[in-house]
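Taking the form predicted on its own, here's one chain by itself in structure tokens.
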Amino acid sequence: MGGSAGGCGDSSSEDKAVKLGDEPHVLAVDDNLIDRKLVEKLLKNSSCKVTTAENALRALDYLGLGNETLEGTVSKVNLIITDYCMPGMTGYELLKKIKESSLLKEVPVVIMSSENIPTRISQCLEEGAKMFMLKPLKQSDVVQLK
């Protein structure tokens, strides 16, 4: 079980739009291996094919927002659930990120954290979050995503 994070085939290959009957396809992003880990196999055992990032700017290049992603090259996700504390830049500002992109606005975000901070959790839904959600994830909050 080696866990390298995107080498999932050629993704360009995948310009159907993706029909409810699919599994959903979901970007984790987390700086933690355990607890991305963890989400990877909460997802899964909910039927969601997963790609994960260890942080939001790989996450971004994966989405086709980053530096290393040419114009035009976007990745079909149908939810992204990110880590809010990360080094670098927070799941905030990536969820700001994808929130100002006209290909991206659309997809859900849910944000995750450690914290229960209740000025944190309204900035990340009054920004557009879906929802937010307490670590450790369990299968019964995973199962509100669907």
Given for the second form:
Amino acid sequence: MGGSAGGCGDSSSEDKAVKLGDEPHVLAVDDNLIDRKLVEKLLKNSSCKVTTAENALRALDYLGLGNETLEGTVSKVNLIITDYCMPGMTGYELLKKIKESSLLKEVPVVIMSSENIPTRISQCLEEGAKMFMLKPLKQSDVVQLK
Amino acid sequence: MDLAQLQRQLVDYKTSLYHEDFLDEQFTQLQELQDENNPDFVVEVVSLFFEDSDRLLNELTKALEQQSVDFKSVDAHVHQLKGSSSSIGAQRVQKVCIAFRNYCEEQNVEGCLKCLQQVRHEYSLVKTKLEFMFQLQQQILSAGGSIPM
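What would the structure be for the form predicted together with the partner chain, rather than the form predicted on its own?
Entire complex below, previous chain first.
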């Protein structure tokens, strides 16, 4: 159950220092506890290694963009999935920070939101988001990410 | 009650919850995420939902008791409750949250208080029903049976 053909992303991204055979590493950012638990399970069911962060600042710290660039100690992630509406820094602002970073701009970023607002969606896609997903997420949504 | 009767009761009960919109398709999604490695996943997530909702409802009560209501704060809490109820499939709770947010936008205290009462009511109903459903499931498992899906 959950183990379908292909993993979540594959090892063709040789620049990302993904050891062959390792599961893709996803960073999931959401301020809602239940949603964090849900997205974590969805991703684990798709054979991904998951790290969760409860807000954008924590996510940036984890990615090494917190206060200064911490080269060499940055955790490699293959995908970032983030909620749009978060207190403090929004998912959109987080997306911008990631795309501005020479270190991380190649990492695909997926934005999730419970609200279907076309201008919000196009704004995120224009800023470089790989995909925009409507919450609540289902297994079929996560399968799409592969 | 024998095992077959218990299982029957569970199926009927679950069906009624869907029929009456206490639960929706998203709850089914949750159940499908459960597997042998995480046999308690649904109970865990729903328990988190209960804890989180209790907290949010308390915050909402406090916020709406203030002399000068901070509607941004109220809206933020309702947004959270709407999100989590949606994520577990608690449809009736989610629906009240939508109306609640509209009153926040209008800065309508009375409307908000009405919604708070409604959301407490719907939450209490779905909580009782889910707890009963989990109890039935536990009885079935204890009797050596499996949960019919």
